[in-house]
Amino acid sequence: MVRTINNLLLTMHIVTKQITLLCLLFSCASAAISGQVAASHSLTVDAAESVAPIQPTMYGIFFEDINFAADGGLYAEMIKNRGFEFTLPKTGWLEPNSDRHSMNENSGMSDIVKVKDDPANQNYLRVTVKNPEGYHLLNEGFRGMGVREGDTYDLSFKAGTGKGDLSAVTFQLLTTDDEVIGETTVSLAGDGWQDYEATLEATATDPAARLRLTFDAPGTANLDMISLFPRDTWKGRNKGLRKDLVQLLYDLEPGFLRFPGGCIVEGRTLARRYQWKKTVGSIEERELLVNRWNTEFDHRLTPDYYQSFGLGFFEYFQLAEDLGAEPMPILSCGIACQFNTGELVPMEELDPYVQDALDLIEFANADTTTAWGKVRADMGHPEPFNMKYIGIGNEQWGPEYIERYKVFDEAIKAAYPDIVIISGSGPFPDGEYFDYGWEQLREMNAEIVDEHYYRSPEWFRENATRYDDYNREGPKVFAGEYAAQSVAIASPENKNNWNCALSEAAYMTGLERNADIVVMTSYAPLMAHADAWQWTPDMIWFDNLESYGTANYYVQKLYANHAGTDLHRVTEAGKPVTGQDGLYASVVSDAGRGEVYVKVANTSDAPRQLDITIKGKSLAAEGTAYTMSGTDMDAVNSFDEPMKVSPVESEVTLRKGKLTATLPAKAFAVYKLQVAK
């Protein structure tokens, strides 16, 4: 009798909770239906004057060969180390049955040899085998080797032999479980060195596959520049690009690219600086050098990581062109990075570096009878690339950056006029260095001034309006670096997730409203190997096989889609729509498509009920919207929900110009609005 009156008295506690929660969530249903009802705005678009142009660079991208983004990424490269030039000559081969302190006499062992006078090429291996049986190399690639089924690879590599019976190399691709997947066997022709090229046909799928490299008898080898691509990359090229990472910079059709960084440009040390001639002509050449982030920060050291230069200056400005993109690279001012050594060159050694600029511009525009435009012709490219824009410095601050930066800009000026030059406020939105460049590069009349923020969510939010105030006499604005952080600066626990992503379409929609002064914006870091990054957050992820875009990717992509050619008022009460009640606007119409866009975000808890008056332009009765929304902002794309936070694509109904849409809370919308024929 007790049991069951206590379980009856467990069953009404029960189901009073039960009904305390229902009437708990009718309450907040009642509350939202209210909110939507309270929470109606009024917005007016005058579509009839063109506030300011929209140039056709306002959204662009940014690389930089962090995170393994060339290397083991973009460039489609699958050997690393190919020719054994890091500086531990046999980083990422393996001798797996060779130890060199108790060699088996019955097995085999490899040395590098080395060569001085070449910069380019100092090492190559020479392999003595003594059973062929018990003996291999393994290559381990870039954190594995993306290999997929039914697909070609191809094979290329230097080699001569040299005493015993060696004349043939046979190679593998290995599974994780040392399954052979691919194979290939290439005999030599003998001792002098000799180019040979063959092709592996993969008959399995692994993403961190290895190549391994077998003999046929005993002997010597001398194997250098052992390379491996696959067949299919970015329209075919040989030793070309990876496919699927292009085409999500195509898809976001880029205005743009700013190569090659960032903090590689300037180097730890100025000896390690980028130099573009060194990255030209053929593969073969140039000299390869170990990349600045290697070793920059603790919770991501990456020792291997080197830049071949396979993607070099050429090839930087030939996927400018295929993306239908302004190149736009960056160079040393002669300042090593301030965050590390800061080293300087002399004033009066600038020289060289001055003329690293002026050439480069010659190897860009110049026709074929010049000694540069001859190196590009040679390359396979003699139409010039009509490079408008040049950065001297990447994020440099105080008297020494603009001492140096007047010397290139007077240089620059005199050979090339019509060349727009770019100029730096230092690493910072604000403070000391941020106000001093700016008043120096003002009172130079420089013509865009790259600023850089990696900020907080709620920075950028509260930001819209940055550029409201600022002096339309002045220099433009290339908002070059930028990505709203879900912790701190260079925390490896920073996410690409929902908050960050629609912070920033909020932010963005001030970037747009200014337009007549902000003339340039991408977004940083572009890319990240999954499984070797240094820095977090980044827009596009990879490993060796698969890639996806963040939530910050389609938010970026929204705006360059649809970027327009005219920007237009749009106001609530007569002001610009800037973080009122949780909501900002901007609005551009395209002259060649004959279309309105109006992007609206919305960071409050609460749909927002939108009424907008398009004045000044006919519009047809039906639209497009691309929303992106969630209520959980620690929401983010992954390798197995690559679109999770993305666009969802819907119709909408205009009456009379007048478009009614409910926008959700915590989303990011475009509409796209036909002018009417």
The other form holds:
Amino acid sequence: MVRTINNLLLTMHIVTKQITLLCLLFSCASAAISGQVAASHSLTVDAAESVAPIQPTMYGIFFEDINFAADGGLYAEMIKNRGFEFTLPKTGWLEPNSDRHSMNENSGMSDIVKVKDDPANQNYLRVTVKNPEGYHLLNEGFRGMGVREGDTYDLSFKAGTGKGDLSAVTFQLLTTDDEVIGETTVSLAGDGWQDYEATLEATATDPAARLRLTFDAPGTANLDMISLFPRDTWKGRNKGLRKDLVQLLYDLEPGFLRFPGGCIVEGRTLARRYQWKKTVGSIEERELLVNRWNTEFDHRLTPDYYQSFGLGFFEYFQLAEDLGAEPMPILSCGIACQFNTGELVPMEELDPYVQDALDLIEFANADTTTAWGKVRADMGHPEPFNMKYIGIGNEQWGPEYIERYKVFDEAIKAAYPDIVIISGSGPFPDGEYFDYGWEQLREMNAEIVDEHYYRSPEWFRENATRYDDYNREGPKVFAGEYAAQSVAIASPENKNNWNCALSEAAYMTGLERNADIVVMTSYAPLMAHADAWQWTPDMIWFDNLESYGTANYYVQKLYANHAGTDLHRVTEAGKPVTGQDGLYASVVSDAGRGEVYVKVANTSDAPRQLDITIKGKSLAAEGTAYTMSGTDMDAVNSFDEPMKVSPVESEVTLRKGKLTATLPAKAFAVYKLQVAK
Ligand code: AHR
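Can I get the form predicted together with alpha-L-arabinofuranose (AHR) as well, since the one above is the form predicted alone?
So here's everything in the complex, that chain up top.
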């Protein structure tokens, strides 16, 4: 029997080999027929010399609450407008049969009650029920609620009863077809605010469920902070983050987490800037803010987009810690978004802004006897977060920025000389604002300058040498926001297609080759809700139940998972490989892991035969290739095909320190080689 199985396996092995051979012959033949002969390229790697260290921060994450990335996304709250604090306080809440709508005097209705003197809690809902059979309230969630069969959902709310017999509320999860798929009834203790908690078990899966509230008897009830979370969050934290989304971030092994944006830091007006102090402490005390992306683009209006700050600065620091990433908060420098109002805080009124920065460092790093260190400890993290970086301003430009930046720089360095400050060079990768910003920041001995480029795929392929001739004296570079735009910047037609991802992969060899000056990089934006986005392309797409990484995500992941610790020179005929014949290359090694990573992109239409000689390190004979390839440049990943454009793993063999491999047309590969023991 064993022999029969062995024979069978042997036959299968031979057949497989023959099929592989046939495939190889076929692909060679078809390449030859189509004129796609694999041109040979001999690359040489000097693995003995480390040209520069690769900073652990080299590949990181840029997080911004755009595209419902926080509320409705990473922050797992399922109720939209839980505290009735939106500008229209009943946004997200429906009352299909209210007296007000149906003029039916027998059902019931709700009213918003205003509370004075508490900016974070200005409203609550008063429900007046006349006929319990005829009245209910619904919350629509963030384009529905993602509910999964068998999962538990934690409900909490505040309530107090008033006149009448009303003494219980029933909460039901409803499918799109109004079928009940989870239910719990909570008895109310009487008047005066009380906190209540309950759970719902889902009996079916629905991507767009809603929560229905019904009442047991005529009477009144006051309701506030009605909240529903999946129990199964990242690390099982109560009222925590969506597990699948954090997992995608975790898998990137990011070197840093920049938060909370982006333009969201600046606000359209100064009053609407991001103020971190309003995002910490008890959830109920976090003052809601309209999201600046809500009506930014006429083509993607989302007037129901607010920031609850349930994902606030404490949670961002905690997330960075969970991811093993350096936290990198960015703060307002006293200028509102210059694409909007450009409102400026007068210089003599800048102090509170500067104080916000100093207090943030205290919040993150100081001991628990300090005022802000105590706030951190009270929130459950007495140990410091060890924050090393702080960003001042996002995409600001002109003398107004430099003038304000100087004040921050002096104050921060005086109090915390070890904190590294990130400054900005404006929204564009070249031009007047950019040149002026860099010149001024260089003069001031700025430490790290943030550059942004949202450009065409061609731009990315043509600019892989961008940093080769950068001035090495002075500030380092943070390539803080970049993404190839398949149509035009912020066009709603942009796609996360293979053309963009491959162009970014090619470009990133240039970032890596210049790791002595480029010390941080991040793709932007990070996330988008498929039914509620404003900006595309984005690295990760999700709906209320599912999520997937784009082709761009897998390029980032290949780089970040193989970031290495030391940069090595790779050349062809003595020159860096920067797009000649469509080939781009960079090489790093990882001292701790004892590995060498050779990254090669082929943007040409034909395969490339690579002979890569690695000098100065003795390598094991077998290595691994992670290859992304495909000639359909419009190919994208999707909910149905989440891995359509993703790396394929295969073995490679080295002979006498030489790696020979065929890189397909339109491909990006990372060759992982082991240093021999
Ligand atoms: O990533 C989207 C936006 O692009 C960011 O908020 C901003 O910094 C840039 O203009």
